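We begin with a single chain expressed as structure tokens, specifically the form predicted alone.
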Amino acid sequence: MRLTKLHVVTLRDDPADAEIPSHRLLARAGYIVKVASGLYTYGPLMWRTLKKISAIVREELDREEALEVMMPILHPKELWTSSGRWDRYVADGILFTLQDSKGGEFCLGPTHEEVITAYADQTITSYKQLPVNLYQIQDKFRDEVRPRYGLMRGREFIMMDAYSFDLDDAGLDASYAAMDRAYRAVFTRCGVDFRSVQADAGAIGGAGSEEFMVIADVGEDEILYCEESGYAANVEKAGSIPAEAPASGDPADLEKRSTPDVKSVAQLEEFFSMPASAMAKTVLYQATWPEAEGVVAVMMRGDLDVNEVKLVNALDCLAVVLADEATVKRVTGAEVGFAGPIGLAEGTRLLADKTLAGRTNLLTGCNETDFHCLNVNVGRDCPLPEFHDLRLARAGEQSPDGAGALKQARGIEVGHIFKLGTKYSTAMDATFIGEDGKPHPFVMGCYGIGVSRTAQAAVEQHHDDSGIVWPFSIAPFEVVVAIVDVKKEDQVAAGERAYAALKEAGIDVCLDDRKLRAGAKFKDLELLGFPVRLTAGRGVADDLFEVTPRESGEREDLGYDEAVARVIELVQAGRK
């Protein structure tokens, strides 16, 4: 492929809205062009990379005997209401909804659990047809409130989504393991440094869930991991063993103390000369369910914080938000900063983190402005709360298995696998006839890979001050043959000769035959990031070519035969 025919358009400056290196570089190099917020056109070079990632995904999924299909992007509301997810996604504000000319309600698919479950119900009738794993690679749509970071958080993106159907949990375990193998192979072949972590299932639902994270400082997801045990989890899911709280002793008499303008945990520590771990702060939330709303109060040890994702799961609700000042006053009868578990308004649901189970003589708010209570004992002074794991794990705490301290890193989620169980098949009455002659719900798993996000995540990991440094496996081209001066016949002839020889050797090579000054051409090629450059310049008069790996930048001056052989050697090593 000749770059004069490839519509390569690079920019001198970074786009104003590009906040992270990968977004800046992809935009400057012309790989992506913004159409609107969160919407991009993929240029010819970017499309080559996306096709290579898609090919890797297909090869690894096909290796695990998954079958490719294609489903509609437009979904009728009825499918989504049958699973119970329409309200959840509308509440989350990420569903593109629309009406057709007949007034029917539809959405643009952010994911395809409903469509594939309906398909399985229509086409799989007997246990003899199972197991089946179906996948597609297709555009997805999510109405992100704040699209940012280019392809990292866009409103339209390319995703592989797969769905397994099994007889039972043992079959699901096997399908899940197969996809786990496939994912590890995909991301290894794409040349990214990744880590798999335990994760929350979120709006997808189901039991088991694992995310695949590309490690990067700009990642929007925070992960906690233990080097000693190998434990790793998204912070939304992570557990830990926090520092011990001081012994609380036998229940003592309740005491009410005046605490004028003492509201924060830090102020209480100083006022009472008491560690935060001996306190229980009470945080009020407004919770939303499909057909109801309500206020819930959460008791949390004073030195710890509420994990709102865990709270949503404990409540089995759509969403929670911190209660506003008016709601706090209505439910507690006090100003913000004095909430406690004693005397909450009738109907207020009370939850507590498990670290408070069995604790006595807590310091809490009194639900009275400028007062706190000492020696609060739940079950005696206030209703016994529901105990759940509601705590946000933190770096420095012990991993759940006690093997070592948790460390923190940031990651870009590029893949996610879920054990759905019968969540969708039961809700949608999707069944097969079992060996016993009776109908049984499908046991399902679902699996997603962000194809376009993986491309940008690779750039986030592989770049330098000059531009992109593509891994060989997903680079638009493995090698560029650069003709320094296209007006010089000997340089053109030498470049054409090397280009033809590399194509003949099976190398994915392009020829830079553009009429650019040498400095501008080399700067452009560094920005574009092809892994190897073979340069035909003035040295060709003496049969010399320059071989320059993009990553190291170390130039070798070699004769023609040696240069071609060296390029092939570099490519073969890079492919491994």
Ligand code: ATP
Contents of the next structure:
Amino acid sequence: MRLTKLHVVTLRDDPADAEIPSHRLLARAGYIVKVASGLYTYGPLMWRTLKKISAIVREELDREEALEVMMPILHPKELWTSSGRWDRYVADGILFTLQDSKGGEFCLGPTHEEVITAYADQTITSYKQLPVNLYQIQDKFRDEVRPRYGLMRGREFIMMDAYSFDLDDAGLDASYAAMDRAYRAVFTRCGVDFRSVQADAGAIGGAGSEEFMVIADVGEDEILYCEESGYAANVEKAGSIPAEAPASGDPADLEKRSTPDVKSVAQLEEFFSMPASAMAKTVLYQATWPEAEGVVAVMMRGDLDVNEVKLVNALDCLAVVLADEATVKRVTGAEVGFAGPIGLAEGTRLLADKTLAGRTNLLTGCNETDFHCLNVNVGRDCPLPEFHDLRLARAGEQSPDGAGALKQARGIEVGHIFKLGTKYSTAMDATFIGEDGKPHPFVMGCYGIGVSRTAQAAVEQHHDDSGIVWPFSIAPFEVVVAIVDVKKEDQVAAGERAYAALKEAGIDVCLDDRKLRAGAKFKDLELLGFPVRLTAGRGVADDLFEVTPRESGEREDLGYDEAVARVIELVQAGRK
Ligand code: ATP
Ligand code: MG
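To complete the pair, please output the form predicted in complex with the ligand; the form predicted alone was given just before.
Now the complete complex, all chains and molecules, led by this one.
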């Protein structure tokens, strides 16, 4: 392909809304053009990259015997009510909904569990047809609260979504393991540095869920990992062994102490000369269930923090938010800063983190402005709370396996594998006839790869000050042959010859035949980020060509035959 025919339109300036390097570079290089918030047109070069990623995904999934299908984007509301998700997704504001001319309600698919479960129910009758793993690569629609960072968080984006159907848990384990293998192969081949981490499986969880994270400072997810043991988890899910708290002794008499203006944990540590780990703070949350709302109080060791995802799971609710000031005053009868477990308003559910189980003589708030209580013993002075793991793990704490300290990194979630079990098949009454002649719900897994997000994540990891440095496997072209001065016949002839030879050798090559000043041309090509450049300039008069790998920028001057051979060698190495 010739760049004169490829509709290459690079910009001089970064778009104003591009906050991170990969978004800036993709927009400036003309790979993506914004249509509206979270909506982009992929230009011809971007589309080549996206097709290459999709091809890698297809190859690896096909290798694991998954089957490609294509489902409708438009889903009838009835399907989503049959799984019970319509109301929740509408309440979360994530669903794009619309009506047809007859008043029927629909949504644009944000994910396809409902459609595929209905398909499986209609087409799979016997256990003899199982297992089946079905996937598609298609646009998904989500009305994200904060679309941003270009393709990272779009409102329409390309996803590979797969769904496995098995007859039992052992089958699901095998399907899940196959997808894990496929994902590792996909992301390795896409040239990104990734880590798979344990992920929150939500209130239905327990069965297992892992996210594939591309490590990058701009990642929206926080990961904790242990180099010694290989443990890695999304902070939403992560466990750890926190520092020991001091021994807490036999229960002593409850004491009420005046603590005017002493509210924060740090102030309390100083006032009582007591470590935060001997205190329990009480944090109030407003929780929402499908059909109810309520205030819950969470006791947490003073030096530790609440993990709200774990709290949602423990409550089996839809969401929690910190209670507002008015609620705190109503429930505690005190100003903010003095909440405690004793004497909370009736109906307030009391939870505590496991690190507080068995601890005695806690320092807590008194639910009275300017007072704290010493020697609080739950079960004696207040009802016994429900104990759960509600704590936010932190870097520096010991890995849950005790193998070493946890470290922190940030990641971009490019893939997610999830053991669903029978959640959807039960809700939607999707069954097969088992060997015992009875109906059984399908045991399902679901799996997603953000194809468009992966493309941008690759750029986030592979760029420098001058532009993109595409990995060979997903570059729009592996090689560009640049004719420096298209008015010079010898340069044109030499460039055309090298271009033809490389094409002949099976290299994915383009020819930069644009009429541009040499400096501008090189800058543009650096921005575009093709992995190797073969330059036909003034040197061709003496049979000299330049070979420049984009990543190192270290140019070699070689004769024609050596130059072509060197480019082929670089591509072959890059493809590995
Ligand atoms: P996130 O936590 O980033 O919102 P998610 O967990 O809701 O993502 P999944 O439902 O697991 O996303 O979707 C599967 C994959 O689709 C994700 O791993 C991610 O790579 C991609 N993806 C999800 N939302 C978006 C989006 N708004 N824009 C681009 N890609 C997305
Ligand atoms: Mg996810």
